[in-house]
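Read the single chain below, which is given as structure tokens and is the form predicted alone.
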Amino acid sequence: MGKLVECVPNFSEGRRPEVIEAIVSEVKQVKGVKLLDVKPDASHNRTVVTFVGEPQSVKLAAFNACAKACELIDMEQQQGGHPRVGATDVIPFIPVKEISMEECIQLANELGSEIASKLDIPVYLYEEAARVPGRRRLPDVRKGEYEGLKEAISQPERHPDYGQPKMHPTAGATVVGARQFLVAYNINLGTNDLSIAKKIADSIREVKGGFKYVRAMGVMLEDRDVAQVSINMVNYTGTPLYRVFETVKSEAARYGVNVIGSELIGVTPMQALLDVAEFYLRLENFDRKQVFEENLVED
């Protein structure tokens, strides 16, 4: 195998299976791309798709999926619990094997240019591909979300990196970038009090003085009537999952609330889970090669 890049586009649709399947089928049809995971979320009205492959094939699959989302998702009608700016909300490229971050940045620029010129969707660059320092963090790019960006995009400081400073009439805008592995991790609380989830999220967020590399917000899972702390771990080695889980559990207890479960969204690096196992099992002198499946993987 040669160069491998991962792509994890997020689409603003999690409730219509036929639309999700139409978008995913665009990925399946591209030679040289392997679909790893499809994670729809009805409460967030969002689907996270994960695939990997040769760089140019992955870029093509991402473009085709974005084009299909543009065709089938109307942001004027879309509603959901997750921040978003467009039908295809975000498309990150992640280096996996024999490919540099600089090459992923180049892919992001190539894709951003194509989306803007061929689909007439304005594109913002984020994370390692960001051209504007204030746009490195995805929440900063999404400020105001779809509804707010419709007005703000005309302001010089909010002009897109590619395309005209106006939203696509139905598909909105798209954010494209390059980054390291991110672990999307959600913790569900035994309460329907959203204010508690928001307070806990604030306690762990880096920008609020919490853990470095942690971004979090409180949301409601309407279909379960449960409040959730939705978390993005942008560096799982710098701040491990178990540290965040223990803190959320402790903070929830302050409000007389239990943690009733947690979930991983999309594909997660094995090491992130091995770190959790090592912590909770209190393993001594643990080595990754002690994992059976790890010994089956050829170097």
Contents of the next structure:
Protein chains: 2
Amino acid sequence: MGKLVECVPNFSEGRRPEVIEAIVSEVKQVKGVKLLDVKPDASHNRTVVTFVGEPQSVKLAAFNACAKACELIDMEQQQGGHPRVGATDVIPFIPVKEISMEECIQLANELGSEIASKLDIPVYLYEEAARVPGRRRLPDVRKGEYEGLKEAISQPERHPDYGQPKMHPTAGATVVGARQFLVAYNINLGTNDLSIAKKIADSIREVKGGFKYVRAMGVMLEDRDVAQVSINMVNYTGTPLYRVFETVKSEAARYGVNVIGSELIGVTPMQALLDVAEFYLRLENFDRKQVFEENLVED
Amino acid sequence: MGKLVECVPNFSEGRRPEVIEAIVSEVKQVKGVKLLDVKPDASHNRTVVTFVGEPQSVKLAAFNACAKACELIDMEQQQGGHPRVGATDVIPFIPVKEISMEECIQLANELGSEIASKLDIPVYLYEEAARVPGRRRLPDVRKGEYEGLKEAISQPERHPDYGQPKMHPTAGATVVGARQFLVAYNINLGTNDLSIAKKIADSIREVKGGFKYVRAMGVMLEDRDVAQVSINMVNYTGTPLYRVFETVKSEAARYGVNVIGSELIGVTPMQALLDVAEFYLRLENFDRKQVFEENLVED
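Switching from the form predicted alone: structure of the form predicted in complex with a further copy of the same chain?
Shown next: the complete complex, the earlier chain at its head.
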């Protein structure tokens, strides 16, 4: 299989099945791309599409889907419960296997340039691909949404990274970028005291002095009467799962509380779990090629 | 990909490249089978071939390779440093993914029956496929080797499981069976006292009252001046890696010794490492489908 990159574009249409199908069909038609998921949300009027494949094929699929959305979605008419600036609202590239973040940033630049020049849609680069610090976070890039950005885009500080400082008359603007795979990971405590879960969450979250790539909060699992530290690991390489788990265990012990379990929500790259095994077994010279199944791909 | 079974036949030829190539070529020609490794050993005059694929394809590849070995290897002439009873000496099936040991035993029976009826080679079933306890261990089945078995096969207690009690005039007999994937795993101690490694090895090996699926011994890594517990995990599902690791850690502590590292030799099924991550993170409701890469196969 070789290099693998994931792409998760968000389109501002979650109600008209024929429009969603037309967009998704562009992804399906590209060889070397595997469609993993399509999640339309009618109340948000938004659809999240997930696909994966080798870099250039994934970029082509993203471009073709964006062109189709540009053709079929009119932002002058579009309304919904989710912030958005364009027909194709945001396109992140995510490294999965044998590809660096730098290569994903390069891919975002190539796609951004093509969308601007061929479709006349202004493009903003965000997250790891951001060129200015104020554009790393999506909400900052999207400030004012489609309606507000129509005016604001002419201000120098809101000029796009690619294309003219002028919204596409129907498709608006598009935000393209690169980010790490997000791992949703929760740790359950042997207590129903929510305040303890909140204190532990504070001890691991970046904003409170915790780990750089951790977002966390304390929540209550009402049905189980269990307090939980709910975590988003935004970079499982930079801050690994085992380090967060061990820290939560140690912080919980300070309150005389045990960790009774943890759970992964959705999917996780194999590497994140191999890193856990490597850490706890204190493995020396471990190579991913030692995983039997890794020798079966690329047929 | 679905069901995956591995097959590791041993052929009694390690010197004539054209014979080895002819046998291996039979494996390569079967669709749905991936050849992973060919290891000829001239001094043993023996070649170990490793391939993997869906069950019926793997069985066909094993049969065709066995037929070719029957055609090209004459046990009346064959000599070498490794015990053997036939041209195709032994054929184990090993479950890799989504296949049970029972299905592998069934596969061994089907193949054994075909080899006996179509090639006139008597077949013995060993390991998990053994029908009588005395045939579980390969050395017991192979007692007397080719030369001795020519006589002994006529005795009722040495009658084959499939075929007539009479050696094939040139190909001898073949041993077919099913076994678990063998994981070679070593644990390094923070001491150069070999006697401690030996005592710890005794604490985990089956024969000394340890874990059922563990073979272990203490050895010295001379170049590093480190004592090592060298382990063969013959069933990583029955006795998981983490349990052995934790026991070694605990036994070592009794001598005031630390575990400084461990190493996997060769390849290991992904499941063995996922089990480690699942154990240490205390994962609840973990499903292998949550590994991102698992959603990419079967294209």
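Residue numbers count along the first chain shown, from 1. So that the term is clear: the rigid core is the largest set of C-alpha atoms that superpose within 1.5 Å between two forms. The model shown is predicted, which means the values in this text are computed figures rather than measured ones.
The candidate at the hinge, the spot where one rigid part hands over to the other between the two forms, is Q180 among D37, Q180, H159, R205. A rotation of 51° separates the smaller rigid part from the larger between the two forms once C-alpha atoms are superposed. Core-based alignment between the two forms gives a C-alpha movement of 5.3 Å at N235. On core superposition, L283 has its C-alpha offset by 22.5 angstrom between the two forms.
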